[in-house]
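A single chain comes next, written as C-alpha cells; it is the form predicted alone.
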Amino acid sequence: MYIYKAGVVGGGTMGAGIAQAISYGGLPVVLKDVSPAAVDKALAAARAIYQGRVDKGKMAPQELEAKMALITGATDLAAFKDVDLVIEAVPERLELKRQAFAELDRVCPPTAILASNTSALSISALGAATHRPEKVIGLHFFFPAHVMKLVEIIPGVVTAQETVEDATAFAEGLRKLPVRVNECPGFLVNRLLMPYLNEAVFCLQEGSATMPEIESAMTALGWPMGPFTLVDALGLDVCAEAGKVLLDGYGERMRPAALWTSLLDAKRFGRKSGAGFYRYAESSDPRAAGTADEALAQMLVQTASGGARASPGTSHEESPLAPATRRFSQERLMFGMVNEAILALQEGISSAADIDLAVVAGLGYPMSDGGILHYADRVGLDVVLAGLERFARELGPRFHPAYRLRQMVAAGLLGVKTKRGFFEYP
C-alpha cells in the first residue's frame, strides 16, 4: 500500500521533527496536538528546521514555504479521517499511548497503519488497544528526527508482513535507513546503548577513572562524543526510563549504578536542566561544552562512602568502593555492548548486518569500524570471550558471556584472523 498522506499525534520535539521529515519527503502530513497554542509551537519548530536549511544556503525561501504548506495543524482527531498512516508521538506512558491508539482506531480508515514512535514500550500491547492489531507497528525515529537516518521498524506479535513492508517502504521514501527489529524490551539501539553507558557510570562511581579519562578513551575509539556527554544530551530522565524497561525485561545484568539515582534525585537531567554529569552555562549554542562541578564531586564521595541511595535491589557486586581488580578499560564498556548485541542476534531480534547498521546510523559509532559486531570480529571473538569471563569474575554476572559467543569460539570462528566470525573476510 502506498502512503499518500500521513498523520502525527503529538507536537512535541519528536512529533514536530517527524512531521517535518515527512513533509521534506514530499508527503502531506497532519500534525495534531491538544491546543491551538501547542499546534502553533509545533509548526514553528518544523519551520525553524527548514529555516536552518535556508540560512545555510541549502534551500530557497520559496521551497521552505512549499514544504510547510504540506503540514496541516489540527486539534481534532477527525483530521485523520483520510490518512494512510499515522504516527503516535505522545509521552512514553503505556496507558496514554493505548488511549491514543484506541481513539485513532475509531477515526482512521480501516486500511490505515497505526504506528508508534515509542522507544521501548510494547507494540503488541498497543495493538491490543485496537481492532486492527495486524496494522499496528513501531516506527522509532531517532532524535533529532530531521538529522538521524535510522528508523527502527518493530512489528508486534500479530503485525502483518504487509504492514512491515509498507512501513519499511514509507521510511525509505523519507530517505531514512529502516532496520527490522523484532519486539523485545528496549528494542535494539537502546538495548545495546544502555549497558555501555551504565558501565561508564560504574567506572566513574568506583573511582576507576575520572570523567575526562573515560570520555577521552572512548572518543579515541571513534565515538563522536564521550558517554557522559551523550547521557547529558539524551537526558538522564530519558535514559532512566529506558533503564527501567530494560531492568524489568532482562533482570540483573541491566541493574543501574547507584550514581544514576543520586543525579536524578538532584534533578540533574542533563543539558536541558542546566546540569547532569556536567554543569552547563547559559548559552545559545547547544554544542557548548559542560564543566565538572563540586556538587558532582560530592555525590561521588557520598556514593563511595555508601551515602547515596542505591537502586532497589543493588547487590554487593555494585559496592562503589573499587577493589584492585576494578580498573578502567575501554573493553569494560565495549565488551558489555558486544555481548548484548550477540544476545540480540542469538534471540533473532535483528540480523548481524542490521545490528551493525543500527549502531552506526543510530549511535554514531564510527562507520570505519563497520559496527559493534565488526569491532568484535576485529578484536577476536576468543579475546572478547576471555575478557567477558574475566569481567564476570571481577565485576559480576552482567558480563556473563552469550552462549552464541561460546559456540563460535568453540567452532574456531574467531573473526578477522580466521576470516570468519559474525561476517566473512577475504
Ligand SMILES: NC(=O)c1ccc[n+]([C@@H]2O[C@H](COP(=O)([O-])OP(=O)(O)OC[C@H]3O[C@@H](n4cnc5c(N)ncnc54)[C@H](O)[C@@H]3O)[C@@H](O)[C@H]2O)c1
Second form
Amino acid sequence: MYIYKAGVVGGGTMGAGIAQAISYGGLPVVLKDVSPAAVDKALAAARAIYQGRVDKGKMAPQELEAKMALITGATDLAAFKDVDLVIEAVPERLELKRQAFAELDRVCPPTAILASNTSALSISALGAATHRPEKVIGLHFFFPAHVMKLVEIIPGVVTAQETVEDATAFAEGLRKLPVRVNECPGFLVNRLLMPYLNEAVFCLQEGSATMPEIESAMTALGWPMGPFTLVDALGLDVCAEAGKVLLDGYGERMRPAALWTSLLDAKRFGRKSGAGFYRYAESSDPRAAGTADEALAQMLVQTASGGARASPGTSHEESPLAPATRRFSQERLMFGMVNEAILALQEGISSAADIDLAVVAGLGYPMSDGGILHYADRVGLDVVLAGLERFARELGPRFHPAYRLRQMVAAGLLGVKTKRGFFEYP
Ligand SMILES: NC(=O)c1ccc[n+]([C@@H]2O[C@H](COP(=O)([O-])OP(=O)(O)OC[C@H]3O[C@@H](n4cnc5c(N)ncnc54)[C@H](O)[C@@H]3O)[C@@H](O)[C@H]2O)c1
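If the one shown is the form predicted alone, what is the structure of the form predicted together with the named molecule?
Now the complete complex, all chains and molecules, led by this one.
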C-alpha cells in the first residue's frame, strides 16, 4: 500500500522531528497535539530544523515554505480521517498510548497503519487496544529524528507481513535506514547498548580503570564518543528506564551496576542536569566537554566501600572490592555487546546484516568496520568465545556465551580467518 498522507500524534521532542522528516520526504502530514499552543510549538520546531538547512545554504527559503506547507497542525482527531499511516509519539505511558491507539482506530480509515514510536512498550499490547492489531507496528525513530537515519521496524506478534513491508517502504521513502526487529525487551539498539554501557560503569566502580582511560580506549576502537560521555548525552534517567525494561525482560545479566543508583540519587542525570559522570559548566555550546569532579570521586570511594544503596537484589557479582582479576579491557565492553547481538540473532530478533546496520546507524560504530558482528568476525569467534568464558569465570554469569557462538566455533566458522563467520569473506 502506498502512503499518500501520514499523521503524527504528539508533537514533542520526537513528534516534531518525525513530522519534519516526513514532510522533507515530500509527503503531506497532519501533526496533532493537545492544544493550539503545543501545535504551534511543534510547527516552530519543524520550521527551525528547515531554517538550519537554509542558514547553511543547503535549502532555498522558498523550499522551506513549500516543505512547511506539507505539515498541517491539528488538535482534533478528525484530521486523521484520510491518512494512510499514523505515528504515535505521545509520552511513554502505556495507558496513554493505548487510549491514543483506541481513538486512532475509531477515526482512521480501516486500511490505515497505526505505528508507535515507543522506546520500550509492547507493540502487541498497543495492537490489542485496536480492532486492527495486524496493522499495528513499531516505527522507532532515534533522537534527533531529522538527523538519525536508523528506524527500527518492530512487528508485534500478530502484525501482518504486509504491514511490515509497507512500513519499511515508508521509512525508505523518508531516506531512512529501516531495520527489522521482532518484538523483544529493549528492541535492538537499547538491548545491545545497555550491556556495553553497564560494563563501562562496572569497570569504573571497581576501580579497574579511570574514566579517561575507559573513554579513550573505546574511542580508539572507533566509537564516536566514550561511554560516559554518551550516557551523559542520553540522560542517566533515560538509561535507567531502559535498564529497568532490560532487567525485567532478561534477568540478572542486565542488572545495573550500583554506581548508577548513586548518581541517580544525587540527581546527576547527565548533561541536561549540569552533571552526570562529568560536570558541565553553563555554556551556550551544547557540545562543550564536561569535567570530572570531586563529588563523583567521593561516590566512587563510597561505592567501593559498599556505602552505595545498590539496586534491589544486587548480587555478590557487584562486590565493590575488585579482585585482582578484575581488569578493564576493551574486550570486556565489546564482547558483552557481541554476546547480546548473538543472543538476539539466535532468537530470530533480527538478521546479522540488520544487527550490524543498527549498530552503525543507531550507535555510530564506524561504518568502515561494518558493525558489531563484523567486529567479532575480525577478532575471531574462537577468541570471542574464549574471552567470554574467561569473563564469565572471573566476572560473573552475565558473560555466559550464547549457544550460537559455541555452535559456530564447533563448526569451524571462526570469522575472517576461515572466510566464514557471521558473514562470508572472499
Ligand atoms: N526523546 C527521545 O530521545 C526519544 C527517542 C526515541 C523514542 N522516544 C519515544 O517517543 C515518544 C515521545 O517522546 P518525546 O520525548 O517526544 O516526548 P515529549 O514529552 O517531548 O512529547 C510528547 C508530546 O505528546 C503530546 N501529547 C500528550 N498526550 C497527547 C494526546 N493524547 N494527543 C496528542 N498529543 C499528546 C504532548 O503535549 C507532547 O507535545 C515516547 O514514546 C518516547 O519513549 C523518545
